[in-house]
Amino acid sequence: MPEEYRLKKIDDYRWEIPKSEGMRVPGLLYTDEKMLKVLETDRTPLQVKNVAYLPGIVNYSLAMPDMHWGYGFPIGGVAATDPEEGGVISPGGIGYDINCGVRLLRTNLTLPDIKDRLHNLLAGLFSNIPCGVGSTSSLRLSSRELKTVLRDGAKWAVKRSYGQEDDLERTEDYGAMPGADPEKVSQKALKRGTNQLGTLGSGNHFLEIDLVEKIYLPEIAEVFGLEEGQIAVAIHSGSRGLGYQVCDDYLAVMRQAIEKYKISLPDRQLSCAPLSSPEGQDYFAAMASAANFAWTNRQVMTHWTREVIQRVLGISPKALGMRLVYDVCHNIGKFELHSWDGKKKRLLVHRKGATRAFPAHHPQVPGVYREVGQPVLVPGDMGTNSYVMVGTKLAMEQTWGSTCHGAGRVMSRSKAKKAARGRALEKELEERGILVMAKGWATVAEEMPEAYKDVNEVVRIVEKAGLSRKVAKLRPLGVIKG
């Protein structure tokens, strides 16, 4: 390992970066020997170390096994800060795509029900749910209406018949993050969001038709509404241009804030402000607004997905039985109560490319899942499996109730495109039983399976480390990429 950080093995799945000068806490990586070899070239541990310099950080700077290089924080990074100890909030610890997240919908359908209609289903979804760079929606919101979305979140959509009431119960924070203030969102960000509600976007965002291939914990799967042979739908998207602009706007504010509050950092991409400061509070209010936009975005797409599938298959809503299993955030900062130093503390938990994994009986787990724990959704790449997992008590004790969020990149987008030259990726995937529709070759190339770690290995590590447990494995049948 490089001289800039040294790793100390705690056990087979945990590696510590010992605290050194400037670090307020040690770093802790959830990985194994095999995954460590990837990190030697990626240098992600350096970012884990850098995060440990943040004022008010508590216990550890953490990274999940799907970790890779990001802006300031590594993607896969988790850090909690204590407002009472000068704790800060850092946009780099939440990411540009605020509340990028994934939701899973179960159905009453089985493979024979759709096998001969899969192409038609995918084509219908591709035509009706805008995707790709700069994609725009048929919904056009006034400035006033958009601000209502930013304040109310997914209930705005349900109130206007874009979904049903129980969708909200199965969405993290009921699809509306407290503390949102649309007045803290810039006019430029608002303008970018006026015509993007109900759009998938580009990059690693997708809409996927999946087959529930294997059940590992039948009793929990039954509570989640999942069974082998069932068709499910996954939607992965975020806050689009609005969220990106919120992050960009406040990074400029934070660069001035670190000078104002005399915060010393090894990387200016970690620019931040005290949670008690006007800058910190304004960013949190804008970030929460963008998070609410993202939940509403996924809710609108969920409604259109239901409509398309009913229309293509010619079945009723009752026959389709499409119900939301859960919607989780991947890029978010949240105030949460955690046990620390022998007492309950209100901490700000940054999760960037990480998923909340609360256990059974936690008060923030929806009532329908309270007895078993929160569903954790872990998408793989478009050519491999995805997983449904469940949160654990150990995650609460070790990682502020956090686990992995996906496979994690091992190849940059430009490198992936270079590696994909001359290959007919869509045909390769079709030969493996996976239909793909995308706006262009470049999108498929950037997201080709080889660009990602093996999600099976990532999931194995978090399960062995005790952070979450496998409930079900999903196999993609049809994928829409932006």
Second form
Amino acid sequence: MPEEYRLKKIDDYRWEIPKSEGMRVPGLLYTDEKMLKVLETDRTPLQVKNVAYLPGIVNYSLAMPDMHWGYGFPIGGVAATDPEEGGVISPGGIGYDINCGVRLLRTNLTLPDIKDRLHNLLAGLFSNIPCGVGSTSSLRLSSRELKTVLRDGAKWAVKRSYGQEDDLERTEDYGAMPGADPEKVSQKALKRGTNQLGTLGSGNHFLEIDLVEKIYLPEIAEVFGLEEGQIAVAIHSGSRGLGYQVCDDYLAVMRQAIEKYKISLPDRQLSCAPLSSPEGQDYFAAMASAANFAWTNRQVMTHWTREVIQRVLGISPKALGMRLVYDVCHNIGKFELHSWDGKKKRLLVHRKGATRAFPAHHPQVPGVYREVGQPVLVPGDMGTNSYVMVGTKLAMEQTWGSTCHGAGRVMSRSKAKKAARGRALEKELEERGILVMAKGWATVAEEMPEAYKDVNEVVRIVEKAGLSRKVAKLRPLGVIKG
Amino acid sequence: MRGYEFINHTADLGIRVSGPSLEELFENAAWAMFDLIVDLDTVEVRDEATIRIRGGEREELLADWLRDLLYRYNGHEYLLKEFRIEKISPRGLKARVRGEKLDMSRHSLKREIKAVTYHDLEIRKLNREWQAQIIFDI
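Cool, the form predicted alone is there; where's the form predicted in complex with the partner chain?
Complete assembly follows, chain above in first position.
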């Protein structure tokens, strides 16, 4: 197994891993000199190289500026495959938490409206939105109903009054990915889905009350419904146990498939099957079902969040004005039309810890944002900022319309825990004006700010490289975590 | 020896386990996984199950063994703390495992393990000791 890679600087924000034996395309890392030094100490570049072995991969194995060491794909990895050239689909290139994603809700509230009630708001959210390990939802779905969720996605929630019609327009793929087939989801996965719809989960998932601290592009911010001094809410969660099980089930299928289709790979976690094969098509249909579950999950939590805030503040839905800005997924594989080889081609784009970032006038950007481009949500760690960005034409040309998805870890969880030992993280964060409520404080330690790259730096590189533009900067006021 | 150590991995959680025989290596890996999930002192032995896993190569057998056990928790809410491999061969393994059903009022859960990954999964024999490295997605 070849272990080495070479790095060739292209410009200040791009490094190439030239094609070597086994690689079908070169690798391309979006980073800067300083961050690259950190990346070279782990195995992120090697993982970028390994992805380049996938059959049918086109142009480059890409890594976004928040890239870090994952398993199989790096986190921040993007790869497009061409179904007409034997292109494959790899569950490891999408991840266990299928359609892990973020949504941002704007409100009519400003800081003075909630300043004295922040504790109550957070406590209300904390007790009404199930979070933490082992937590289950008050919603129980019959197997028939669960399958409807898997097929219809967030539409199911809106139909059941867990949301409003315009939530769907502001959700990637309108909250329902085409091609979902619940019959391709195993009984094991379905079982795990029956009591987890409307649960936040644990680990890096969160629900956050934010303050819009700074606006960079006022005209675009206005279209997004954002202004300085405003209160917003961000929800980061995914497809829960159902999605993990879909990935796990199909990785086992792919283990057999690589032998059947004689695919040679440097890492078992990259196991895959041709898009044209039954294995590949079944996985896609199951993956799309799990993605629909995730959108419905975030939609249900959105509804409960609206209810809690209205109740705690004693205001009407209209006064609250809590409208969805956007909902993006950052662990997904999607068929999209891209310019490639002088033609428009239908490619399967894997985004593993990367966000779609389509520019203005792209037909898949919803009508309300068509003139300005798709909102991109980039959450930071719980102690610093989050960003709202907007897609660019350059990203469309260079990265299949993809950008970063967050800050990216720099510290392992065990290291973070050690660093947090003896410290009162809760207090430290409170002193910085951030109230945290968590089910497991071990999670807070693992997720502490120093465990992440500085999101401000990541976003700076993203903008310098031209992959998206900053629209607004948010600051957390209150966070609930599992 | 029931210990395991953490290996440095940025995104997820990696451990290194060992055992004087392949059987004990598998037992120790299972114990380590549940030790990551729950405070095992709070778990009692009330139920027993027999598990059969069909084999492939050693690494895949280890992954399948851990995946099976993880689903017993994630899918059926069983916390396990005692593991005995009765037989292990290239054709698969047979084991008896013991534990009890999850009870949130007594059990102290530590973290969610999403999955057992195949990334860098490796079993080696060093002198007279078997070692394995496993990375979990958490």
